[in-house]
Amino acid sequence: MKRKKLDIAILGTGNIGTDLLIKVMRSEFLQCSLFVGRNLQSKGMSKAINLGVTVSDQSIDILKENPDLYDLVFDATSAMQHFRHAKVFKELGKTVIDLTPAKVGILCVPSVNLAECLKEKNINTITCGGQASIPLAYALGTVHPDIDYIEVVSAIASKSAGPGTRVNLDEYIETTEKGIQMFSKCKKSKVMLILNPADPCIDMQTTIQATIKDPDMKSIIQAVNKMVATIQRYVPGYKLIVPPTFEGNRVIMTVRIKGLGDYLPSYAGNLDIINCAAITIAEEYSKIFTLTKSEK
């Protein structure tokens, strides 16, 4: 018997939530019956108008009015909105899985603690840059329960930081902080964007620093290759291409993220890391939810 794919709407429009739409269709379990935002000329209405998705302009109005149409949304709009979107939601019962750096909800990796998430109705992805170095922060936890201090330096396309990526960068960076120092528990973390505006345009690429005494790099070379490819499974682009080194009192690593162009083209691998950890927990949520409905 074949699954009944899982309602989801997307709040938001822009660079996000657009490439967000377009993984969505792809997907086995998922199907979009509202696409959301306030510009019916917007480039991201346009091309889900193109590939007859039901939209509107009525934002989180449309959503308010129409409960019955989906089972979970994405909100790919900004922190602040977020504050307010998820008030109804919470009062509508519905899952929201959050795409801002607002931290309403549990900070979810899903190569970490997935399983923990799904039990909640607001589920927040933290931010490209956290999807990219918390995952390593938390495998050199592992080995180093005791680490000083973190810092993590994160260089995407300036073509690809769409405005509510710009508004948010505050946001972003104290996000992004919390969530290396709750998941790696270190004792210090600093956390900085780079918006390059070379042409061609750039990959993302994360690198991340660790002050550590005496470091097994042994232990931390198997624990980080561990978890790379824990990650690539759901961010096929994702690639370690400077291996963890010890230099000083440091452990440095890199990583580099390619997109698979769904949206933006493939230097946009922040759209990717985040839109794919959200379609991974939507995912499981749709597993979980159908067999529940299907159980009343």
The other form holds:
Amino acid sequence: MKRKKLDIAILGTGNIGTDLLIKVMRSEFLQCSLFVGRNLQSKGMSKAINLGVTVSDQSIDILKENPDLYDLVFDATSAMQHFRHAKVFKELGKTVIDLTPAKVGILCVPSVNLAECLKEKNINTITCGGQASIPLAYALGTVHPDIDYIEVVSAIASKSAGPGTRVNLDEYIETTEKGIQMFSKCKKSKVMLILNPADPCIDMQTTIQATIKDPDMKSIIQAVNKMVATIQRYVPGYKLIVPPTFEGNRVIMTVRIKGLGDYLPSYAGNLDIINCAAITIAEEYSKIFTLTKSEK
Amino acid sequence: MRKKIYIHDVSLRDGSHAISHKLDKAQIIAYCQAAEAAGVPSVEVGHGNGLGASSIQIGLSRLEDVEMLSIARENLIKTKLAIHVMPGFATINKDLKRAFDIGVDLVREACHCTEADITERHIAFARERGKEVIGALMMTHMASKEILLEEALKMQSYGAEGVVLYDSAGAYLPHDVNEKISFLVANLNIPVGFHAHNNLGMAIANSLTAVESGARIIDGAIRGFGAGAGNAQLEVLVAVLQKMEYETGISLYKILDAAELAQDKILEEIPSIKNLSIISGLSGVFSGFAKHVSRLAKEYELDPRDIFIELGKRKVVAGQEDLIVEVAIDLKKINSTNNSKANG
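Go ahead and give the structure of the form predicted together with the partner chain, now that the form predicted on its own is out.
What follows is the entire complex, opening with the chain shown before.
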């Protein structure tokens, strides 16, 4: 018997939303029943229309009025808008995967806490830099549970940062810092983001530095390599380019993330990693969802 | 009537790069008092990359931002207390609010020269809190005058009360300054400024060209105390502008005294144009990278000039210090393969 795909609505038709659409259309577990924004003329909207997807420019209202059309929604708008949207989805009883840094719901890094997140109705994918760095910070924390300080700096291509990302820079920093601390149990964290305008565009790159007294490098390298392999299962372009290195009084490592090149070209690894995380969450959710449905 | 030029003193911010961000309390007190006495209009204080930038990546400050600003605040009366703020490092909640509570007067809201839209929220917030806000476009040698105007217009629309072009890599020649500054002056409603670096020995000449092209805000640092080869030397600027009959409001004798004091108490060495500064100016790489490059070149036994040229090829911008490690490792690999080939 052919398994029924989970109906997904995508709210937000910017870079993130449009890239998600392409990934959903490729998924064997998901299908997009509604692609929703505010402007039928936008680039993302045109792309969706060309792909034959049902679209609407009625934003959150269309989702409010037609709850039967979808089982799960991706919110790819902005943090400020998600605060409003979250209330609507809660009333409707819909599960939402929130791709803004609003951190209303549980913070989810699929390689670390996927199972726990699937029990929740509002799942937050943190930030692109968070998806790149938190699993490694978590791996460090499993070896050294009492790290004083972890610092994360990501550089992304200017062209990959749409208006949503730009207006959310402060939230990006604060949400990623919270995630690093929560998952690694470190005492203090600092996060920085650089938009690099170089042409040709640079690939997303994230460096993690941790102040650790007498680091157990052998165990760190082992834990990091294991984590990298786990992430590569859902983010194929994730690569460790500077392995954990003890230099000065810090452990430093760098990853580079090449995207799948679905909507934006492959330099936009930032877009890809957060969307790959969201898709993974949705696909796992679809397995549970259809299960509970068939039990009824 | 003599034309007024506003001199903005970046010594205690850009100079932080030159002493690995290790400004201490006594230094801040002494310099703020000297600048106040000389009638300097504004003094910028903080980590080299500005508010919220103290980090392993760029360098840890000796004092926290709030400590530096509180000390400076207590020692400035008429001279404005200024900060340099880059979105991506500092946030409104973590950093700006606290700085404003301490009593900062003037904010330089800075970004790479093509990214002005990331400053919108910070500029709006600072204006709401009644602060004077000047937009700062950095690494401006990398963009055309048309693009710079577009970005400056955005800052103007967000509420910036002036826009300053930064020659962060010290890569400009006077004709570049003239071309870009006069174009902005002709097309903006707010004052335009210039921030020079001396990598190619052009800091004073470029600052004068900026003034003659219509700039009304000029950045300087005492004894040139700034990243890499340093900034336009403040006391020289004051002297030359006086000779050219511009009004700066700064007392020449007292700014010379401040220079003497800074040399004794703050500077580890007087900035000079070292070979690496020349190479960084030529390759268009941010001057603040120099110390990191030298350190890693020693550690990996590489020629620091090769590192700079490779960084230039990769078009690095401030904040990407981690890339130096990567470049060093890559160059080391290339070197060792070349060696093994030669041996084989």
